[in-house]
Amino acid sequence: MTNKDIFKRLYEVIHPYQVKLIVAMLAMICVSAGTGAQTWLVKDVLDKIFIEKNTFYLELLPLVLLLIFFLKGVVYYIYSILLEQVGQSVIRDFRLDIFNHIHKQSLSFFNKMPTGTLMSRVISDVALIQQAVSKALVGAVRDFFQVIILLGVVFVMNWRLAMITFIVLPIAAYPIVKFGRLFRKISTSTQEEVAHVSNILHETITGNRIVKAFTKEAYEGKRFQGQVTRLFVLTMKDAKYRCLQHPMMEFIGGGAIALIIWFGGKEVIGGDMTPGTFFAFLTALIAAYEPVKNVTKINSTIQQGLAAAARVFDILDIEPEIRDKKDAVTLPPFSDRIECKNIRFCYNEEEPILSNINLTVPAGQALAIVGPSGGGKTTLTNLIPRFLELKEGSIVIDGRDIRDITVASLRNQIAMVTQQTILFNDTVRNNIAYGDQEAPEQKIHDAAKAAYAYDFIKALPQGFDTMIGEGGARLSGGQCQRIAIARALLKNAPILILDEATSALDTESEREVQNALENLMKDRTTLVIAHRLSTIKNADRIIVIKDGVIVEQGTHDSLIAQKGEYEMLYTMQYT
C-alpha cells in the first residue's frame, strides 16, 4: 500500500470532521501570523526604543506585544482542543470499525489470526494513527504555515540575505527524507514485535493453569524475555536515528545562522541595514527554522502512523467470508427439516474434513453425532449456523439454502452449548440472559432451575448479581457448563446444538442436567455431539462419523446389533 493510498483512506476517515479541521487550520494560521508579527516588532523595539529612545513606542509596543500574546493564546487553545477532539474521534471510529469488522469474520479467520495480533491492531496501531493525525501530521501543517509567513517576513526585510534560505532548506530536507524511510521500515517491524508480545501475554495469562501445572514459569519467562529483547533492539534502533536527527539539524541551522551573521554584519557595518532590522531578520529566520527542526522530530511519529494505518487497513480489507446476499430473505420459524446435501468441506485446501455428507433431520428429531476425535463432528455442526462457509454441497432448512437466508435470522433460531464453555466476565444474570437481554427476571430464574443451576447460584455471595470472573474463573467447570445450558434454555430456539454439553459435569450433575436437556429437546430439533455414549442412548437417531464420512446410522440398539464402529466405541467405554 503506497503513501498516496494511505493518505486517501485516512482522508476518508477524517472527512466527517473536516469543518473542525478547517477551523483548527485557520486558528493555526492566526498563531503563525502572530509569531510573524512578534518577530517584526523586534525591529521597532531595538530601533525605536533602545537606539532612538522614543517614549511613545516604549508605551505602545509592550501593549501591542501583550495583545498579540493574548490572541495567540486564544487561537492556540481553539486549534489544540479541536485537534484533540478530532484525534480521539478518529481513534474511536477506527476501533469501532475494526471491532465490528472482526466480528463479521468466519471461524476460519480466527483460526488464522492470533488474538494478540488483533488486540495490537485495535489498541496499539490505532493509537499510533491518532498521534500521526492529530499531532504530527497536523503539526506539520501548522509548521508549514509558520515557515511560509516567517520567510515572507525575512524576504520583505532583506531579500538578498533571505536567499541563504534556498541553500539551507534543501540541505535540511535531505535528512528528513532519508530518516523518514528508515522510520517507516523500523516501525513496521516494531509493531509486528508488539503483536508477538501481545500474543505471548494472552496465551500465558489465559493458560496460566497449564503453565503452573507443567512448572513452565521459567520457560515462559525466558520466551517472553527473548521477545521483549527483540522489541527493545528495534526500539533503540528507532531512538538512535531520532536522537541523531536533532544534532544534525542543529548543525545545519548553526551554519545558516553563522552565514547570516557574517553577511548581515557586513550590511549593518556598511550602513545598508539597521541593527533592529538585522536582529528582527535573525529572530524571524530562527523562528522559521524551528518548525523545520520540528518536522524531523515528528517525522518518526508520522512514519509510525502511516505504517500502523497500513496494518489496520490490511485487517479492514479482509472481506468477510460469510455475509448476506443482496436478496437474502428472513428465515420463517423453523417447522420442517434440515437437509445436508453432498457436503464436502476442508480447511485451506487441505485434506477434506467432511466428504459426501447427505443427511436429513426432520423437525423434532434428536440426532446424536458420534465418532472418533477429529472425524468432523464439530465441523458439521459449525456449518449449520454458518460459522464456516460451505464450499461444496448445500445445507437446506425448510426448503431454503442457508446461503439465501440472512445470517441473523438463521442464528436467531439456533441455540448452542459447546464443549469449551464460553462465559463473560459479567454477572451470572447477564451471562444467562445473553441471548435475550430483555428477558424478565422470572424467566432467567426458570432457566437456571431447568439447568439445575439455581441452587448453587443462590448460594453465591451476590446470587445472580455475582461477577463470575474471566471465562467463569470463579466457578467450577460443572457450574460454568450449567450456566451455559441455562443460557441456551432461555433463548428457547427451535434448533438446538449440543457439543459435549455435559462433558464438564460430575455424575450427579450430569444426571440432573441430562433430565433438563431431555425436557428441552422435546418438540425441538436437536443435534447432540457426545463422546459419552450413555448420554445419547435415547436419541431418535445416531450417526457415526469417521474420517469425515457417515459410516453408520440408526438407533442405539440397532447400531449395537450391527457390531460395527458404534458397537466398538461403546464397548471401549463400558468394558
Ligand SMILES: Nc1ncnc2c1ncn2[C@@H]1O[C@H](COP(=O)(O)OP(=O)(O)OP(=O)(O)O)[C@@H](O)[C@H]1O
Given for the second form:
Amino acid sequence: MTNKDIFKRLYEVIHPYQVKLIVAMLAMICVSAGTGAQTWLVKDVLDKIFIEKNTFYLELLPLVLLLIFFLKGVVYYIYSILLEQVGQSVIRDFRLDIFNHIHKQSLSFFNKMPTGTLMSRVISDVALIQQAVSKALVGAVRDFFQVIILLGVVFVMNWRLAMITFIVLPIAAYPIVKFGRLFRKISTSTQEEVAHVSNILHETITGNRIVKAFTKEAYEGKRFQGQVTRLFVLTMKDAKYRCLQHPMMEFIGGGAIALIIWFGGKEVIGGDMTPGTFFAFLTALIAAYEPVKNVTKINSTIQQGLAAAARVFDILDIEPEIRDKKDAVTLPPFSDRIECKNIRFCYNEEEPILSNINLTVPAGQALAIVGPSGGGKTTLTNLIPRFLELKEGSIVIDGRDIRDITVASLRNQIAMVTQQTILFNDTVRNNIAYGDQEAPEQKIHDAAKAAYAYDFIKALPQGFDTMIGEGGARLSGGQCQRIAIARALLKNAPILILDEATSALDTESEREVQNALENLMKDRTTLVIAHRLSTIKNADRIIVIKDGVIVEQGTHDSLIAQKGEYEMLYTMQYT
Ligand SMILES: Nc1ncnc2c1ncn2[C@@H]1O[C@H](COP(=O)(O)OP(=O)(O)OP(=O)(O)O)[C@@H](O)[C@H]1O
Ligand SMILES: [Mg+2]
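I've shown you the form predicted on its own. Could you give me the structure of the form predicted in complex with the named molecule?
Zooming out: every chain and molecule, the one shown earlier first.
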C-alpha cells in the first residue's frame, strides 16, 4: 500500500469530521497570528518602554499583551478540544469497524490470526493512527502557518537579516528527512513485536492452569523476557534517533542565533536598526524555529501512524470468505431434510480432510456421527452452519443450497453445543439467554431445569445472577456443559448440532449431562457427535467417519452385527 493510498483511505475515515477539522485549523491560524503579534510587541516594549522610557506605553503594552494572551488562550482551547474530539472519534470508528469486520470472518480467518495480534490492531495500532491524525497532521498544518506568519514578521522587520534563515533551513531539513525514513521502518517492526507480546500474554494468562501444571512459569517468563527484550532493543533504537534529533536541531538553531547576533549586532551598533527591532527579530526567529524543530517529532508520529494504518487496512481488506449472495433468500422454518452431497473439504489445499460425504437427515431424526479422533467429525459439523466455506459438493436444506440463503437465517435455525464449552464472563442468566436476551425469566428457568442445571444454579451464591468468571472459570466442567446445553435449549432452534465433549465426568454428572442432552434432542433434528456411545443407542442412524470418509452406516444393532469399525469402538468402550 503506498502512502497515497493510505492517505486517501484515511481521508475517507476523517471525512465526516471535516467541518470540525477546518474550524480547528482556522482557530489554529489565529493562535499563530497571536504568536506573531506577541513577537511584534517585543519591539515596542524595548524601544518605547525601556529605551524611550515612555509611561503611556508602559500602561498600554502590558494590557495589550494580556488581551492577546487571553484571546490566544480562548482559540487555543477551541482548536485543541475540537482536535481531540476528531481524534477520539476516529479511534472509536476504527475500533468499531475492525471489530465488526473481524466478526464477519469465517473460522479460517481465526485459525490464521492469533488473538493477541488482533487485539493489538484494535488497541495500539488504532491509537497510533489517532496520534498521526490529530496530533501530527494537524500539528503540521499549525506549524506551517506559524512558520509562514513568523517568517513574514521577520522579513518585514529586516529582510537582509532574514536571509540567514535560507542558510539554516536546508541544513535543518537534512536530519528531518534522514530520520523520517528510519522511524517508519523501526515502527513497523516495533508493532510486530508488540503483537507478539500480546500473543504471549493472552496465551499464558488464559492458559495459566497449564503453565502451573507443568511448572512452566520460569520458561514462560524467559519467553516473555525474550520478547520484551526484543521490543526494548527496537524501542531504544528508535529512542537513539529521537534523542539525537533534539540536540542536533538545537545546535543548528544555535548556529543561526550566533550568526544573527553577529550581523544584527553590527547593524544596531552602526545605527541601522533599533535594539527593539533586533530583539523582536530574534524572538520571532526563535519562535519560528520551534515548529521547524517539531517537524522531526511530527514526522516520526506520522510515519508510525501510516505504518499502523497500513496494518489496520490490511485486516479491513480481508474479504469475509462467507457472505450472503446478492439474491440470498431467507430460509423458511426447517421442515423436510438436510442433505450433504459429495462433500470434499480441505483446510490447506492439500490432503482432503473430508471426501465423498453423502448424507440425508430427515426432519425429526437423530443422526449420530462417531469415529476415531481426527476423522473429521467436527469439521463436518462446522460446514453445516457455514462456519467454514465448502469448495466442493453442497449442503442442501429443504431443497435450498446453504450458499443461496442468508447466513443469519441459516444460523438462526441451528443450535449448537460445541466440543469445547465456550461461555462468557457474565451472569448465569445472561449466558443462558445469549440467543434471546429478551427471554422471560420463566423460559430461562425452564431451560435450566431441562438442562439439569437449575439445582446447582440455585445453590450458587447469587443464583442466576452469579458471575461465572472468564470462560466459566468459577464453575465445574460439567456445570459449564449444562449451561451450554441450557443456552442451546433456550434458542429452541429446529436443528441441533451437538459435539459432545470428551472430558471425563463422574458418573453422577455424566448422567445429568446425558439426561440434559436427551431433553435437548427431543423433537429436534439432531446431528450428534458422540464419544460416549451410550449417548446414541437410540439414534435413528449412526455413521462412522474415519479418515474423512463414511466407512459404515446403520442402526446400532445392525452395525454391531456387521462386526466392523463401530463394533470395535463399542467393545473397546464397554468391555
Ligand atoms: N483449522 C484447521 N486447520 C487445519 N487442519 C485442521 C484444522 N482443524 C482440524 N484440522 C485437521 O482436520 C482433521 C479433522 O479434525 P476434526 O476436528 O474434524 O476431527 P474430529 O473427528 O472432530 O476429532 P475429535 O474426535 O478428536 O474431536 C484433523 O486431522 C485435524 O488435524
Ligand atoms: Mg471433534
